[in-house]
Each structure stands twice: as structure tokens, then as C-alpha cells.
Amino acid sequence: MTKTRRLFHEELQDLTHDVARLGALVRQAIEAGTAAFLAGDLRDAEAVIVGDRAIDQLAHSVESRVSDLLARQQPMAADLRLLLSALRISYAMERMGDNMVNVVKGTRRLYPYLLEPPIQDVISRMHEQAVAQLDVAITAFVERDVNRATALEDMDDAMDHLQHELFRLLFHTHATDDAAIQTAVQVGLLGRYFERIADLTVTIGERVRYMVTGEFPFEEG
């Protein structure tokens, strides 16, 4: 292997590491953001908003380095798919961070109202499901694991069920007056952000499958 080729592969490894690190930052945001939202803690909610800058900066760094490597190395085949997938995956993770910012902003809108325990429980389970799917997505990318990537589609069904459960609870317990209905709508919208995070992990899984096999999921069958 030539020195130029060796350096290129080292850069690819560094890029893979940074995409995984981006996933770890998003995971922290989901954990901290959910805790702040459920506790109605405005200070911790603000910390998540400020922390999103680090996610944005790292995502933009990945984008810039992918562009540079594409221009300098003109990669082919598997290396090209890795770069294109890293670009799309980092964008998906940046959007996950943005969704958590939207969740914690809901903390301010609802303050000082605290959710009833059954609704808190569903939100907590949605957060756990989102984290579980993100962990699988990161591992699938780092380990080039098509099986894990494919499993994300089935895992996402659990999030859909939780979203339906949340709506049933909200409109069963809050359908009393206009103010209560408005609160239910707000919480329902916040639940949608967790669902979007889960959807984005499925997108990551699709990109991993393309990266490894060279085939897009919609080309199957």
C-alpha cells in the first residue's frame, strides 16, 4: 500500500470515529433532554440547547472533511460509498439533535405544568426506544453490520406503538377543557419528535446497507 493510500485510509478511520462520536453526543442529548423535560427543569433544558452547538459543529466538520476527501482522493467503490454514507448519517444525527432541542423547548412552554405519571412513563419509554435504536444504528455503521442495520426497521414498530399509546392517554385524560386540550396537543407534538428520531435511525440503517452492499433498500425485490 502506498503512503498516500495509507494516509487516506487513516482519514477514513478518523471520519468513522467522528461519526460515532457524533452519535454519542446525540445520545447524551436524548438522555439529558428527556430528563429535563420530565422534571420540568428549565436550567437543564437550556444546557441541552447550548450543547446542541457541539453536535452542529461536529456534523459540519464531517461534512467539510467528506467534501475535501472527495475532491482530493476521487475515491471509488466502497470508499466512495463510505464517504457518501458518512455525509448522510451525520446529517441525520444533526437532525436528531435538533429534534431534542425542540423537546426541551417544550419544557419552557409547559412550565410549571408537570405531566401525569402515566404520560411520563410513556415519554420515558419513547426515550428508551430512541436511545436503543440509536445505539444499534451507531454500531451498525462502525461495524458495517447489515443485520443490525436491517433490524432497525422492525425496532421502529415499537416507537409507533408508543406514539399511539401516548395519544390515547393524552386525549383520554386531557379532553376536559380548551386549556387541557391545548396541553395535550403540545405534548403530542413533543412525542412526535421522539418518533422522528427513531425514523432517522431507520434512515441510518438504510445508508449502512447501501454502504456495505452497494444497493439501496428501495432497489430490493
The other form holds:
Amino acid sequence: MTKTRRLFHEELQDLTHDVARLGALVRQAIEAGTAAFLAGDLRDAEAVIVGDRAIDQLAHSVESRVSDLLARQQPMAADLRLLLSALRISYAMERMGDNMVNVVKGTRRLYPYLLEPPIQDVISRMHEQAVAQLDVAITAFVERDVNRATALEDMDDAMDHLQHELFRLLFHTHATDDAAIQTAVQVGLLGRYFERIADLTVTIGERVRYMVTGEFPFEEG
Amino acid sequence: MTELPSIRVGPSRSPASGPQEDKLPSSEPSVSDPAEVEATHGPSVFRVENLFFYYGDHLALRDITLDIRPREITSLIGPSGCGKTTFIRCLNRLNDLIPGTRLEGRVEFDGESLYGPDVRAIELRRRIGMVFQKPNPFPKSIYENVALAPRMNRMKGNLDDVVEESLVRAALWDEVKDKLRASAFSLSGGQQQRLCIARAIAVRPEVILMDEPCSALDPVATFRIEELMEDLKNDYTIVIVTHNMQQAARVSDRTAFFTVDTSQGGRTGVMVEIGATSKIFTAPSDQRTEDYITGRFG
Ligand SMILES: Nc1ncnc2c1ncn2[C@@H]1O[C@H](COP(=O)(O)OP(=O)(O)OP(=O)(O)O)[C@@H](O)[C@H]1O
Ligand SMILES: [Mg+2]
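And the form predicted together with the partner chain, for comparison with the form predicted alone?
Let us now look at the entire complex, which starts with that chain.
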């Protein structure tokens, strides 16, 4: 193998590594953001918003390196699929980060109210579910594991159920004062953000499958 | 000047042999895309079956089976010495000129055996044109280079028209129309190669074989030839050998990957797979293809 080609393959490895690192940053944001939201901690919420810039920067770095490698190396086959997947996956992760920013912004809107314990409990489980799915997505990507990637679709059903549960709880509250309505709106939105985050892990799973098998996700049934 | 009549691959006789086997043992070259197998039922320009080729007792190609389809560009890629040149030269019997060579298996051209007893070499060379790696114009004028073969073939029609049409078609006319009597050697390498293409199409062949036609050319000249191929493909069947994978990816409809096999002692060329170019370059079926096109080879 030639030297330039070997360097190219090292760059591909770096890229894989950075996409995984991006996933770790997003995971951190989900953990910290949810904690801040549940605790009503404005300072921690702000830290998540600031931290999102690092996520954006890393995602943009991945994108510009992919574009550079495409132009200079004209990659083929598995290399090409890896680059295209890195692009889509890092974008999905960046979007997860954005959804987390939306979650923590809700902290300000609810302040100083805290949520009822049953609602807190569902949110906490949604966050666990999101983190679990993200972990599977990252592992699937790093280990090129089609089985894990495919499992994400089924895992995502759990998130849909949690969202239902959250909405049911919201409609059980009969208070109609402004604070209660604001709370219901924020919690409803929050459910939506978590659902998006979980959806994006399914997207990552599809991209991993494409990366490994070469079959486009949209070609299937 | 009259329009160059569009050239069609001759009457489509049904091939003598049955449709291609649809199940191949896994160690055999694979047809990448199942849809491909379906499509091979159309008339093929070439149908190569179980071709073995020897230089003396050196087996250079082993058990090659593939179809070349009409009005498509098929590219042959693979490492040096895997037999691409040998193979493409089997398609116009150019190897016959090399003493001590032997071919086994079947090569059909337009439904008939290419190696049959009553195939006439001259007729064959007219129907199957060839362009070589190094531009090789005759030491004559630009005009004569193109006019020679049609004259020898006693083609009907005005010779001036044939020359003009061929040069237009080869995207060279504008550059040479005022100096047709100048020596072909006064042209640049890229122009000489287009002249050789004009010379090849002047006798209105059905197929143009090209063995690394751009390897001696700069990128601009290369892109001109590639554009030209794209245009010629409307009327001709093109088979191109290229070391430039990006070129194969850019221009061809189907790609065949050949490699050197050492498993049976000696170095023998084998075909690993053939398939739609986009498939071969994004998701090849065989690990050997994958390793080669991603540069993990050797
Ligand atoms: N005229 C010849 N006499 C004897 N052996 C030959 C002759 N031409 C080619 N060979 C051998 O046949 C094998 C295939 O050669 P061929 O030129 O077809 O390869 P190729 O794929 O075109 O290589 P390259 O990419 O370098 O042009 C090689 O081992 C070569 O040494
Ligand atoms: Mg050669």
C-alpha cells in the first residue's frame, strides 16, 4: 500500500474516532441537560447551551474533513460509504445536541416551578431511553455492527410509549392557571424533543447499515 | 456535407448459446447485481465464455466469462499484469499475430464465433476498431490518416466527407480543418489520440476497443476524450482498459475487475466480478475488488 493511501486510511480512522467522540459529547449533553431541567438549575442549563458550541464545532470539523477527503482522495467502496455515513451521522448528532439545547431552554421558561414527581419520573426514563439508544448507535457505528444498528428501530418503540405516558399524565392535571398551562406546554415540547433525539438514533442505525452493507435505507420495504 | 449515418450494431441475431447461467458457484466471478443477470438476456455484442489464453505454456487468462453489451461503455480495470490488454486483444484477434499463443473457450461477436474458420481478419478489423495507449498516427498527413482505411475498404461516398465527418465526430475538426495536409506528427499528444479515434471511426466500426487511451494525456485532453466517448456511445459499443479508476467510474456503464491469481501456481489473470459501474465503485461484491479500488491492494 502506498504512503498517501496509508495516511488516507489513518485519516478515516481519525474521522471514525471523532464521530464517536461527537456521540460522547451529545451523550454528556443529554445527561447534564436533563439533570438541569429536572432540578430547575439555570446555571447548569446555561452550561449545556455553551457546551453545544463544541458539538457544533466538532460536527463542522467532521464535515470539512469529509469534503476535503472526497476532493483529494476520490474514495471508493467502503471508504466512500464511511465518509458519506460520517457526514450524515455527525449531522444527526449535531441535531440531537440542538434538541437538547431546546430542552434546557425550557428550564428558564418553567423557572421557578418544579414538576410533579410522576412527570419527573417519565422524563427521567425518557432520558435513560435516549441515552441507551445513543449508546447502541455509537457502538454500532464504531463496531460496524448491523445487528445493533437494526435493533434501534425496535428500541425506539419504547420511546414512543414513554411519550404517550407523558401526554397522558399532562391531561390528568386539571389546573388551568397560567403556570400550569405553561408547564404543560413545556413538558409537551420536551417530550417531542426526546422523541426527536431517539428518532435520530434510528437514522444513525440506518446509516450504519448502509455503511456496512452498501444497501440504501430507502431501498428497503 | 452529409450527416454521418448513425451506426448500429448489426442485426440482432439471437445468441447461439442459451441465456447466461444464473447461478454461479461462489468461487466464480460474480455478476454483482441480480438485475444485471436479467438484463443480459438482451443481445450482446460480445459473449465470452470460458476463455483461457496462453502465451506458450504461460496461462495468462483463466476461465473468463462475460458479456459486452451494445452501446455501452464497459471498462476493464485491475492491477498491472492481470491480462487486461491480453483480454481486449482477444476481442479483435490481435493476439493471433503473436506466435505461440493459444486461445480456448468461446468468443462470440454479434452472435457468431469470432474465431470461426471463415472470419476474415480485414473485415473484422473494420467492424472492430482499436485505439492504443500511445497515439500511433501514420507518418502521413492528418487527412491521409483518416482517409486511408476507408479508401482501402473501398467505402462508398465522398472521401472528403468521410474525413470531415470522422474528425467532427472525434471533436478534432475545428482544430485541424485549416491544416489537413499537415503531418499528423505536428499535432499534440491529445490531438493525435483524437486523430486515432477519428481514424478508427472512419470505417464505421461497430465496436471501439481502447487500451488505456488517455494514459499519455494531460487532464484536459483526458476530459476531451472522455466527453468524446460519452458522445460516441450513442452509436458505438466501447470497451476501455484503464488504470485510472476515476476514469472508469466517470465514463463507463459497466466495470469488470480483473486480478492476478497465484493460487494455482504461476500468475494468471482472472475476472473477479463485473457489474454496473456505480455498484462496483460503491459496494462491490468481492473483497478483492474492494481492496483494490480502495487502495488496500499490494
Ligand atoms: N507478448 C507476450 N508474450 C508473453 N507474455 C506476455 C505477452 N504479453 C503479455 N504477456 C504476459 O501476460 C500477462 C498479462 O499481460 P497484459 O499485458 O495482458 O496485462 P495488463 O493487465 O494489460 O497489464 P498492464 O496494466 O501493465 O498493461 C503478463 O504476465 C505478461 O507478462
Ligand atoms: Mg495493458
